[in-house]
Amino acid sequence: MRYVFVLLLFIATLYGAKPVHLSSKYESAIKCKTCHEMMVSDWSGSWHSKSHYNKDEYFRKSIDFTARKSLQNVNSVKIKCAKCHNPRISVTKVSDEYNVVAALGLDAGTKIDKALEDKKISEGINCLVCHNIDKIHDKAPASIRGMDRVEWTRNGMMSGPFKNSKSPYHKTQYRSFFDKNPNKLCFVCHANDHSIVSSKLLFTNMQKEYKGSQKCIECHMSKKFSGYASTYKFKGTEIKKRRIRHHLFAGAHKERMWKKALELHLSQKKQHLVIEISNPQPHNIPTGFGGRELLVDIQFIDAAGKTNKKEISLTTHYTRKHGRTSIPHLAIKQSKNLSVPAKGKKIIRLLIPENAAATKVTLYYRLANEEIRNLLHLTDPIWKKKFFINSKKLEF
């Protein structure tokens, strides 16, 4: 029995594509600070940093619910997720032998658990996840998505939106879709992504939902400037200019991306108030990760000032095997989207009340409706938090 154990175990070590050789030099974005300060300064304050399992409460208890639910173990799953929270991972398969092997608990010093524990990933998307992408099959089918969409440079090149660029330190060669086409890059993560149990049911269409010509780094990360890409004086030469942006990879938990972000018009139709949601921005709202949520807050307010309050949640949910409530990944059935399109508009249409002289309608984006935050015990605050879109006022 002791020799099948170790036979098992041999033979977890021996699957996953090509681990990538990463040198010490590169594997961490303190050392691209010194000559590239603010966009490291800037990298570290994004949720790109954190998208590690022990950085990401929301990661980190959907792994562990996705582990529980669908009876695998948890480092199978995180192999799974790290195509595009962990792309330089350098194991990206996991065996049927492996499984048995950790469920023994044998697992400890497998390629798996050092591969987990490795330091190169520890930073999630850091710079040498975009930085060393030499090209994208952008017309790959959409469920091949992160590492599995990317072809990697070899090790001490990086690739960039300059074609004159120096360095002491490392090569540099340009790639078009820094500068030309970004959206591609983006799309290599931020696009398509399926339940793991129906591959029917795609909760994420974020690529196919776009729409106008607009950059996504235009607002995710910052419109360009005159400034420096690197503060390093090589051969003693002037620091260039450059029109550069700031990495600050911007998203939903960010307060200052909701103002605005959705125009709201107000108008009253015989005893109906009308509420009419626009939304300018190239995709949907909400859009991105399942279980986002646009709250609509409506206040009848009557002629003595009192309130009579009404909130419309315009959400996902998910259900699994039985009916029961589940995250996006391993739902087998979605509701219908009730997203206000990219470029288009959401009419919502309610009965005024007889005493109201007048409302107030308000809107909030959440990152996580309460189901759930249910469903994963979230406790961190943000999860909670309303963030202010936009508001309006009617009488009638």
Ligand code: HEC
The other form holds:
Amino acid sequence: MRYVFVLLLFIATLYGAKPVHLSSKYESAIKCKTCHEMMVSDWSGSWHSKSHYNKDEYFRKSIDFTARKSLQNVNSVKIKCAKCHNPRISVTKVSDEYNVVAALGLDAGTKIDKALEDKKISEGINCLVCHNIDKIHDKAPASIRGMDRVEWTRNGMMSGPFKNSKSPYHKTQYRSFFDKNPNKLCFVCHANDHSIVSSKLLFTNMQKEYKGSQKCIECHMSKKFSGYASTYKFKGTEIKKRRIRHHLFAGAHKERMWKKALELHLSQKKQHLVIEISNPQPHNIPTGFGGRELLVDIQFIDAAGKTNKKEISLTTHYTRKHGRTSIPHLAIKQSKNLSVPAKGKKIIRLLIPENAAATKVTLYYRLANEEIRNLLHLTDPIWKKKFFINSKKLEF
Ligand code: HEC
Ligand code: HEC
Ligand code: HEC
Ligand code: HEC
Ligand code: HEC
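Starting from the form predicted on its own shown above, please give the structure in the form predicted in complex with this ligand.
Below, the chain from earlier opens the complete complex, with every other chain and molecule after it.
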């Protein structure tokens, strides 16, 4: 047991990122706008820019719920989640003394309180999260995640995809995880996530489930196109034309991304309707965060045009101690994973009602299932909204 403890401590100190002070010259995306307008405006519309307690209702209420139900201080939970959600935070651990101080309500103005209120982390996954990564420990055990997997560059050094760039505002350095192997960069955080009560309860395991080597950025940033990495023109030099990408990081919260994300095929086998949902993407859908939901809406239509409706929910349910409903982060048990596997399919069979003449099946996606929306009292309509994926008809 003692050896295990020593080993864990050793691994943690081996990989734990040391926070680097950020100069106000670089700390926020607005500072990059004069010269990298497109990247800044693309990124501002992404959910990477909303990854902060004050900006994402679901994230905030998950933290509050976790703190309340596990009798921890809210700030301690925030610091745990910051590993991936706010990795430029200057404090990475919470001491026992702090917990005592915080429990007495005397934590205002402490180092931890200041670190959490700092403007530098309010932008979530901003430019300086990705472009200040110097090294990625991609061979580290899967349990080392987020900022513990990386080492930061020094102040004012931007790592990126070019071997020959110069900027008057900052230094530059080439790193292969921006061009040759960018999935390595995404897997720093999009690898696995587990309950804080039981590290064996993985509610997402994207890196392990990933099929093939397609680049995430081809689908979630954009295809490469000819443009300018920087529009800044200095001292009579020409601005270089480059092959660049949009910085959209568009995903589950963007309805347009869902259209045709899954394929649907209907057929009849004797008395049964066979619904085949195929996933051409390299990762499971839903993947990522637990509690996401696929809805299969089935309508049987009779000869007189009357419809008979049925809705099937493909989602995961979580329970904590005493069998109580839970969010993934506090779960000790989860129901069977109903995701459509990467490059795989899911088949649903239903008995066709006797009088049915035709059927219409529609597939939707929802960010949070009903159980979680109720548990956390999520109020923003986005969590409930049904995003259209695909629809098919069949006559019997
Ligand atoms: C989640 C990680 C991530 C974040 C956040 C991010 N970038 Fe990038 N950036 C990349 C990747 C990956 C590339 C390489 C894209 C490619 O193949 O061209 C890139 C490329 C660039 C380039 C070179 C041009 C290009 O498209 O290759 C510039 C300039 C740049 N980013 C600026 C920014 C700025 C400014 C911000 C903040 C608004 C930002 N980036 C935020 C990942 C990120
Ligand atoms: C005064 C203009 C200016 C400002 C402000 C500026 N940059 Fe740049 N940046 C440039 C120029 C010029 C290049 C080189 C473009 C080229 O070679 O095509 C560049 C290149 C880059 C690259 C690509 C580096 C590489 O070698 O691959 C990244 C990443 C980057 N900048 C990030 C940022 C971030 C983040 C900020 C804000 C904190 C920022 N820049 C602010 C002018 C600027
Ligand atoms: C430092 C950690 C980190 C890195 C590195 C990172 N991400 Fe993310 N990403 C997150 C977090 C955290 C969220 C969830 C933010 C939220 O919803 O509040 C997220 C969300 C997303 C989403 C979902 C957006 C939506 O609208 O639902 C996509 C897509 C995504 N990231 C793609 C990428 C890609 C592609 C890369 C690699 C170039 C990458 N990420 C690198 C942490 C990271
Ligand atoms: C061939 C295109 C493609 C590639 C490559 C790809 N994705 Fe996706 N991804 C999708 C589609 C389509 C969806 C569903 C619509 C959406 O959310 O964007 C999706 C969904 C997501 C989501 C939201 C899922 C959820 O249910 O919360 C995240 C996060 C994500 N992808 C990250 C990644 C990361 C990280 C990689 C690389 C390791 C990657 N994707 C590679 C197409 C792709
Ligand atoms: C290992 C990195 C990592 C850690 C640690 C982490 N997250 Fe996340 N989280 C992510 C990524 C990546 C996503 C985006 C996944 C997706 O959209 O499919 C995400 C998404 C979420 C979402 C969904 C947000 C939305 O807008 O839909 C919530 C809520 C969330 N995380 C809560 C937490 C809480 C609470 C903690 C701390 C107890 C935490 N996370 C710790 C990586 C992490």
